[in-house]
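This document opens with one chain alone, in C-alpha cells, the form predicted on its own.
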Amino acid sequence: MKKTNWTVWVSNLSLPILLIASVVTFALLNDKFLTQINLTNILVQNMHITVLSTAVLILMIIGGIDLSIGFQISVVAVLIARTIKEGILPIWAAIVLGILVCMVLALFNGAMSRILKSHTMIVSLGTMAVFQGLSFLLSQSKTYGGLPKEYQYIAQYRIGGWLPTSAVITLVLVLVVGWFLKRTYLGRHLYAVGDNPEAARLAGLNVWRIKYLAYLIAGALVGVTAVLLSSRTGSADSGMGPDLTFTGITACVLAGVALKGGEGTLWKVVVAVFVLGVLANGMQLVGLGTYPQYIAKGAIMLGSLYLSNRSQKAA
C-alpha cells in the first residue's frame, strides 16, 4: 500500500513539531532555555555534529554506515593541531593537508569494502581501531591546546558581533550538499545506486565509481568537521571525535534516512541534529547530567529504527 498525501505530511511535518515541542518544554522547564546567550551555544554545539551528520547522510544513501568516522576526526584534528604546533605547515596548508589525509581515509574503507566483499559497517569495526591507533601515534597520547587565534577564529569568530563563522560555513556546505544530491545526475545516481545497485549498473552506471565519489564527499566533510571542533575547542587529543559517531547516526536515523539505502532527505537530517542539540542542551539546564543523554539518545534511536521500519512496511 502506498503512502497517502496525508502520510507524507505528516512525515514531513513530524521532526519540525518535535523540535517545537522540545524548546517549550525546555524553557517552561528552566527560564534560562531560551536566553540568546544558551540559544547561541545551542547553535554553535551543533554546527560540526550537522556537517558530520551530513556525511554520514551520503554514505547511508548509497547503502553504507563507517563506524570510523570518530576516529577519522580525531586522526585529523590531531594532525592539523601538531603539524601548525610544530610550525611544519601554515595553518591554510595543516587545514587543506587535513582535509586531503581525511578523504584518503574515507576512500580507504571503500576500497576495503570492495576488496573483501564486506560490508562497509563490518570493515569500518576494524578500521577504527587502525584509526584510533593511528591516531595515539600521531599526538603521542598528548593534547595540542593553545592553537592560534587566527585558527581558532575559524569557528569562533562573531560576524556582527553574533553570528557565528562556523555557523556560515555549515550554512554554506548544507546548500551545497542538498543542492548537489537534489539538482545534479551525479546526486541522483547516489540514490539509484543505494537503491538497487543491480538495477543501476544495468542501467549504465558505474556502481563502485560513484561509491568511491560518495565516500571522498564524506570524507572532505569529516575532515571539515574536524576543522571545526578543534577550531571551537582550540585544542585537539585523540579523545575527541569518536562518541560523535553516534550522534550523527542518530540524527540520520532520526530523520527517516533508510539503512538499506535508497533514501534521505537533507533538511531533515539538519532538523534531527537540532532536535539531539536542544535535548541534550535542555536537559543539561535542568540538572541530567550526560549518562541520562545518552540513555534518551539510544531510546531515540530505537523508536526511530521502530517507526522506520513500520514507514517502509506501509510504503
Second form
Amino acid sequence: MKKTNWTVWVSNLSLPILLIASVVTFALLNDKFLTQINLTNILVQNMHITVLSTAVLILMIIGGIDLSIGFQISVVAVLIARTIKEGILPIWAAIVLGILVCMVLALFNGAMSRILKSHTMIVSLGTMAVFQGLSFLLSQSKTYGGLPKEYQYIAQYRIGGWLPTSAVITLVLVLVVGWFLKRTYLGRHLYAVGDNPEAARLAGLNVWRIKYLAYLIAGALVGVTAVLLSSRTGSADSGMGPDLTFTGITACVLAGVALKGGEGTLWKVVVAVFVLGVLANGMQLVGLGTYPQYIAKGAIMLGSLYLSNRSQKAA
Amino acid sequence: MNVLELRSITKTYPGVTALDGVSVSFASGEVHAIVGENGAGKSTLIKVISGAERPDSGEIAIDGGSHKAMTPLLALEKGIAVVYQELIQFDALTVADNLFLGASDRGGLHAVDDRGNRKRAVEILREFNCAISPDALMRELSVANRQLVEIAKAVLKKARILIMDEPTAAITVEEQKCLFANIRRLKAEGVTILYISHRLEELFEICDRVTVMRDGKYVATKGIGEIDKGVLIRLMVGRELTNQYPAKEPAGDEVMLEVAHLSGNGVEDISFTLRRGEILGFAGLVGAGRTELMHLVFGAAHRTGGTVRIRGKELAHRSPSDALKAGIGLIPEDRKWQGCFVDKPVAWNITVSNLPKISRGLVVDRKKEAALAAKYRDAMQIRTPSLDQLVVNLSGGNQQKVVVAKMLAVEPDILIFDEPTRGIDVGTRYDIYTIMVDLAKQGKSILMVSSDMEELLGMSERIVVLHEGKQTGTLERAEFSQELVMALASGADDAAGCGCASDGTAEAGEGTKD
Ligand SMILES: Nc1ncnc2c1ncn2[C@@H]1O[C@H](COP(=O)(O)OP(=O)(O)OP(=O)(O)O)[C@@H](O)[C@H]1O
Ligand SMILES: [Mg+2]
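For comparison with the form predicted on its own, kindly provide the form predicted in complex with the partner chain.
Next comes the full complex, this chain leading.
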C-alpha cells in the first residue's frame, strides 16, 4: 500500500518539484531572475513550445513520433510570411491557409506510414527531408523580416497592457486539448489505439480514422506554433523550426509520455516545457551559454528516463 | 518427505488479500495440484515460491533451511522452475537459443557455443518426444510446444520442483497427452510438480494430491483417491453445483447468419447457417483455422471468396467496425494481445467499444460509464477491488471476464466466443454458460470456438468441424459423440463412413429446412 502511494506520488509530483527547485535555484543565483520582466519573458518565449509539445503529445499517444514537425513549422511560417509580404492574401486568410497546409502535411505523414507500413518515426525521417527542401524552395533561403504590425500583434499584443495574447491563445488551446483528451470519447479512442492497436481494431474501433484525426489535430497545432513563433519574432525563415522538434520531444519524454503509445498527461507536458524553459533562461542569466544548456537538457532527459523506469518497476 | 513447505504465508496488494495465512507442504516426487476459483490466489502462491513476489509475513522452508522470502536467484539455486500462465519467451530467437538463455553452467564471459547447444537441444527435445525443431523460431510454435520448450528449459536447469500455471488452458487433447506423458516421466525421475488447472477432470488422471484454495485461504489438501469431482467443486466454491450445463431452449427458425463458401485467411470454402437463438460450436485441432474463420466472418481478415449474409442481407464488411455495426461481435481468444488493454482500468476496458453510446455529444458521461461498467462487472462477477483497478493486476481468469464483458456491453445480435472459458474456474464457467444460454433466449445467436470437448458437446446445438482449414463435417445434436468429432477434426477418412454427414451434405439439409 505504502509503496504504491509513494510511487504515484513521486511520478505525479516530481515535475512540479523539479520546476520549483530550478526556480528557487536561479532566484538565489541571480537577482534578475525573479523580476516581472524576466518571468514574462519566460512565459512569452515558451508559448509556441507549449503548443508544439501538445501536438507531439497527441502523436505520441497514438504511438508515433514525428521528426518532421520542425520543418513543417518552417514551411508554414515561410508560406504565411511570403503570402502576406507579397500581398497575395490578407493576413487572416494567409493564416488559415498556413494552418490548413500544415494539417495536410501531417496527414501526409500519417498516410505514408500507413501505405509504407513503417513506423512513423522512420517515415518522418523521409518526409522531414521533403519538407526541408520545400521550405527552402519557398523561402529561396531568404529571411522574411518586418512582418506587418497587425500580424505581430497576434502574439505580442498585451491585453490590459500586460497579458500577452500568445499566452491567452496557448491557454485556450491547452484547455481545449486537455478537455478533448480527458473527457471526450474521441480522446479515449486515441489512447486505445496507441495502447493496443490490435485490441482496438477487434473492439470495433476504426483505427486509421482515429489516427488520421490525431494527425489532423496535431497538424493544426503545429500550424498555430508556426504562427505564434513568426508573429513573436516578426520574421520567418527556413531555419526557424528544426531545433523545436527536439525541444518538444524532450518535454514529452520528461513528462513521462510512453514511447510505446497509449499514455501521456497534458498538464505534465506543460510543466515539463516550463522546466526546460526556466532552465534555458536561468542558465543564460547565470552566464552559461547555449552549449552548456544542451548538455543540461540532455542530462535532464536521461535522468527522467531513469526515474520513469524505476517507478515502473516499483509499481 | 517434504521438499517444500509454506508456513502462514500472507501477501496483500492494495485492496486485496491475495494470500491469507496459507500453510501447505509438498512431498518429494509428487504431482500436486492447486485448484480454486479465479482470484483465489493460486498464481500469487506460485510467485511467492519462485521469488517473484515477497510475502508480507510467513516463512518458506526448503532443504531444511527456512526463509522469510524467496528470491529468483535462491529459487534457481534450489532447483525451482516455473512455467508461467503468460509465457515469457524470446519470440524472434530459435528454440535452441531459448533453451540455453540464462542456463549457462559456466560463469563469466564466454562465447555462445552454438554447435554444442544445438546438439544438446536435439537430445533434450527427443526426450520430450515431440516434433519440435531446435532451429524453429519461437513465434512459429503452438502454445503447447512453447510450453514444452519451457519445461525442457526447466529440465536443463536441473529443476527439482517444477511449477506449471494452467499448462492445459490453451492446448488440445493430443497435446495434453504428450504433456502428461512428459510429466509422468519427470515424476519418475523424482521431480516434484506443482500443477494449477481449472480442468478438474484431468487432475484425476495426473495428480497425486490436490490442494484447494478459496479467497486467498487454504481450504484443504486431499489425496486424489479420497475425493471425486463433486467434492472438489464443493471445496472450491463452497456450494453444490449440480448441473454442469444449463438447459437451453431450442433455437428459432429465422436464419440470422448465412455463410457460404467463405475462403481466405487460411480457410477454404466454409458454409454454415446460424439461426436465431442458436449456439453453433466449432471444433478442430489447434491450427485447424477456427480462429481464422471467425476473424473472416468478423471482417478482421481479408476475404478471398464467398458471402456472409446477416438476416438475408449480404454483408460486404471490410472491417470489424463495420461488422460490429451490422451486429456481429467477437470475443477474441488471445486476451493479452487482442482482448484487452492491460495497463488501463477495468471500467475503461469494459466501455471502450461502447463510448459513443454513453456519451453526451462528444463528452463521455462519467455516470453512465460507471453504471455500464458496474453492470457488466456484476454480470460477469469480475473480482476486482474497484473499477479503477488496472487490468494487469487482475488474476488471469478475471482478465478473461473483462474481455467478455467488453463485448457483451455492445449487445450485438450475433456473438462470436473464441475459447470463452479459457482459464476460467468451474463456478464462473457455469455462469458464462448461463449467460450464453440467456443471450440465446433473448434471441441472440452464438458462434462458439472451443478446444474443450465437453464444453462443445454440452453447449452446442450443432457443431461444425474443421481440419486444416477445410470443413470436414457438420453434426446435429443427435449425432454428437466425442469420437466422431475427434475423427473429423483429425481428418480421418473413415469418418464419413460412420453415419455422419460430412462436408456440405448436412449443410444443404440445414439450408433447405430454413
Ligand atoms: N500485481 C497485483 N496488484 C494488485 N492485485 C493483484 C496483483 N496480482 C494479483 N492480484 C490480486 O490477487 C488476487 C489473487 O490473484 P491470483 O492471480 O493469485 O489468482 P489465481 O488464483 O491465479 O486466479 P486465476 O485462476 O484467475 O488465474 C486477485 O484478486 C488479484 O486481483
Ligand atoms: Mg492465475
